[in-house]
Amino acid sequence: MKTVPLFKVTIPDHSYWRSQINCQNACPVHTDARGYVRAIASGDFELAYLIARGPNPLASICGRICGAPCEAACRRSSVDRPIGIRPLKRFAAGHSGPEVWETKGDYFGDWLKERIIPQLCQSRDELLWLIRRSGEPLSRPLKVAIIGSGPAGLACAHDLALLGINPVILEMEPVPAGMLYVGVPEYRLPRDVIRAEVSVIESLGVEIQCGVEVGKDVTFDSLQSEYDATVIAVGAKRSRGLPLPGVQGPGVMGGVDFLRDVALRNPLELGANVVVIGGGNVAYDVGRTVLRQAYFDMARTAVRQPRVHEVHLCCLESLMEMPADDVEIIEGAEEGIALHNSFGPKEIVRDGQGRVTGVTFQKVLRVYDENKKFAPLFDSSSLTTIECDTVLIAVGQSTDLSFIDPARHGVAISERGIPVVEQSTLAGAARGVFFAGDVAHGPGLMIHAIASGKKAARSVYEYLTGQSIEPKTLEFHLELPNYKRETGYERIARIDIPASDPKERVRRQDICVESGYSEPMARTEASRCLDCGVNTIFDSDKCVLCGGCAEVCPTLCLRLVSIENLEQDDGMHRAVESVSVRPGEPISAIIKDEERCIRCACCAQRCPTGAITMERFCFRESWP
């Protein structure tokens, strides 16, 4: 952390004071999770999910399986464990958010005019309403398309909407909202959410066509002359393969593919042992996807199969080293996942009739070198075959661009099938040509590709009018001269999110794992919150550094120095204040360690002055 000085100035440190916000500045969207966290806190639900709607066109998706880049970087860790900054989102769109309003009366009339597009208004990227209203007209309507509606794609076509612009989403699924849908278990994320956050998407005037394939049903051709822009947002949905043998044949298939036939009900053909090859998220999602098959109502997919008795997970990593999230391990654990670490896959075996009766694997020594690469070793010598009828491969995912011919339409693809792109701009190498999501930077989060679709939205708009929508960062300042806190915020424990039953939730595909906070247990959580927004301001003229701020502080984050040490500290505490009490004396300060301050006020309460106040710092983006 950087040393500044912090006196009372009229222009203050917007990027420091900025940084201060943890989990908004690490929100690639920059929500202010801050925020709707505090309203829930003091019981406005609705405010809260306004406020996580703003910026985010799928905040009730998000809410379900975002992997809170906030959360991670929240300053209540360096305390005890962070806020349930997801779960308590969750909880905002559960109250306030479209899967409740759709069945509480004219959802898209009244409470989207009244509530949702001033609040779109009002925060960062959804001022661009205004320029539909009130803007220049457009000298004819300009039509955009958007080949995949996965969150990139919806993102983008919510944000082209609202500037004016005509989107048409191109879904070669039957359904709206790509991987969201075919990707992501019921268990997780159910069907009438999605469905909910798509129809917000569409009542401002998004065309979202589903089964057509760009390259089969509609050629490329076509949309670069129809449209006078495209953006690609087709994601990362090919599973990638192994170069074992015995992969080719049936038996093995790929881990998203298994996911997608899940999704749209195909009919399947498990057997009775299952063996998944990976060890990240979508690993689980398809281990954990394929116990509940073992109770599967079959009379929905006309096939008879037999019940699915073992489930075997097996990856290169050790436990410590693997990429899953730590819940995904131990709820999988939980279900009867059985875990292999630092199982290296070197033969898939077959009968004589083609048929797979295990897969042979080889202990893994190492997986990244002394420089962190992925340089897996093995010992060849120590060999274990673990018998099954069915292999499932999740090692990582690829972007399919088959549907684009390089050299006739303009687009520049790299050697490793990745295409080039301008990553301030999203602008492929064809003239009106974008891209979004992770076919623009790879597999990445959720959030990200939501990020990446607003961004497009921007250049898309910025192409077509020439007119350039960069945001500007407002501050608001307020002092608060009755600032104080719920009792033994400090001392809460995390509020760990409620589970339904193991030996239940395995029985049905459509009973979520996570069920949620409860009203008293949101507003708990929530209290935990160090409000991180607010800040201890030192006023110079006033203090005499009698020390007595750092003598009532809980957590030690206050230190009186000479200026010679000063000098000397290790960068990690602020400046906040230097005074000499008499002409001639040494200069002394006191400087704070930002991370360890819980915003209890302890100090503005003891300093006999009245030099120190607390005062709140907020962040919005604004559109000029």
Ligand SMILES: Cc1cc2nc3c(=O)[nH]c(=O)nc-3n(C[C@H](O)[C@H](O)[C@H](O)COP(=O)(O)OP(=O)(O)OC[C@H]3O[C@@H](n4cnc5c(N)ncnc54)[C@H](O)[C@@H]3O)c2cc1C
The other form holds:
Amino acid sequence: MKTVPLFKVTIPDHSYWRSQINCQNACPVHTDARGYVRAIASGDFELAYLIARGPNPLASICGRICGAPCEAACRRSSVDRPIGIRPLKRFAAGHSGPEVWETKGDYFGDWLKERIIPQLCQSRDELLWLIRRSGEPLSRPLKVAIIGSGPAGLACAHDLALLGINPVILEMEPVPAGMLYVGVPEYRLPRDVIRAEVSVIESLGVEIQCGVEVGKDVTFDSLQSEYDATVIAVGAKRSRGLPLPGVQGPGVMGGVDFLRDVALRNPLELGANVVVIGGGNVAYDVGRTVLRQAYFDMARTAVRQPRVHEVHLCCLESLMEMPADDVEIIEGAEEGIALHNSFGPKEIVRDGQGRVTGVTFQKVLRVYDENKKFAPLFDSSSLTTIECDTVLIAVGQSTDLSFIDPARHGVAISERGIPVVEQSTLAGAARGVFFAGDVAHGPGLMIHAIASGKKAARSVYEYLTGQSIEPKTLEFHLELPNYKRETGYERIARIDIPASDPKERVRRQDICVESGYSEPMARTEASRCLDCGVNTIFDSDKCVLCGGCAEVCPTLCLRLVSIENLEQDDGMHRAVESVSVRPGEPISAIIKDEERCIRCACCAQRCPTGAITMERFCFRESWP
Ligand SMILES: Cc1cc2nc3c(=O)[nH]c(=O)nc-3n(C[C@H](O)[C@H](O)[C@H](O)COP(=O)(O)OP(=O)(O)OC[C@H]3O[C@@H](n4cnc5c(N)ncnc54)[C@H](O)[C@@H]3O)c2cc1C
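Next block: the form predicted together with the named molecule, after the form predicted alone:
Okay, now the whole complex, with that chain kicking things off.
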């Protein structure tokens, strides 16, 4: 009896297949994380790095500290724990990234340019296009000023340089890289990794002028008249304060100001007992950096004994509500941070001479209301005072755009100090002025800033040349006739990233907490990837509806359902894989729960008629 197909693959919409690759979708620059993870599993570490590097000029830094939205989206979480995508990127970068090259020019000019060849990989195509484009001169030289050398400014400059435009970065700090250098502590991000990636960007012809503050050393007017366009990528570097009695005066400091002083080796006014107010990752960076000052003080001064600092980290949230990552809370506790949850700061207590002697807290009854809005309630009768001599406030950052006069420069800024930005182009209200990074979107992750910088580069290019550089998405399907997974890949537990000994690592601020995966570890961890770019494709012409595929499926993600029951079937996120009609028989469909599929290929191997094939779906952007 012939099976009459209603449709072969019932979801021909490319965006559906694309959306199956969760890691790539979640990455703001659409890194093909699955691609580099699988390349590591197969032992091709150079390919892995090239895939990671394609869309991301700061791939090595991301390998160290990226907030990794890809991991948060990783489908492996539905089995056990997500793939260690970020540490795998670090592993690939440690193999081929600029930090392992002596001459950064060789890395880009002689190696990366040659190796970035078109492959079935979206990400590398973009860089290839940019590299090819960089050979074509523009009709006239174009100069763009970028204010700020954080990840947004650097990414923007990288792409503009490849587009043939001359970017000049103006940076008020004595060193480039923004918060990556003056915020993120050295124990998480070694400075030589930052220097390596910045040097590569400089080797493309980007000029970085450090120690130049716009608004003080040069005016915004002069930039508007001297440059063809301006990109404002000044981040959010101002520590937010708290309106508490006693907050003004010595002994109280902004958390990011403290981190900046440590990073730049400025003299510190730090006592022995420190209260850090805040419950996010930055508060942990602050608290853990304080702990590392004991031995640093000893090295800098004639003090013989380490002046051990006691750190109390106090936040409004309960342990479950805290915004800090679990790893920060765990590692902070290992290092000696005393955590106080549900502590609402009421007053900073000072003695007769104005010295800080403590912070009084009131008990927090709730932080968020029924609508999950921030609306803390306190019990003012339940008070606790923690004795201390220094208070570091890490409750967020804000932007400083005081160098702009909205009326004169035509740049619209809201009452809250946030610039008005056209989100699709990142253009500000004034012609030729663009925003990128935290200043444009509010504080986020470095990968958001990188994506934003790249977007601003394209908008600037279009604004200056009138040429659009929108890519077109191409889709490829590769049949994988002998698709086979590593033995037992579905049972391998996530390999935790090895970390240095807590007692040892607090002795120096440049001892990295994470020591990274060894090669066997990296290959094993990478072999856990479910490879969501691979899909089961059902051919209803061949399907005899025997149900064998559903029987062998180890995760029960396939089911035979009669068409009448299809509508009622819960979870319509499932793909209807095959619908078959036999004259006189009820219509049945095989439905598949994509979330549960582990791409093991058991169904394809079991199918007696070859109706199921394993196919790799790849997406790449074709550049004009
Ligand atoms: C302590 C800390 C730790 C963080 N850790 C992580 C992490 O682990 N992972 C992660 O993904 N993200 C992390 N982030 C967030 C990330 O660092 C930021 O999202 C990112 O740096 C924003 O990039 P940006 O380029 O927009 O701004 P920034 O990095 O802030 O760079 C802006 C630059 O502009 C310069 N500038 C400002 N005003 C002027 C002026 N008037 N003239 C000249 N120059 C000026 C500043 O000096 C600065 O160098 C962290 C942030 C902080 C504060």
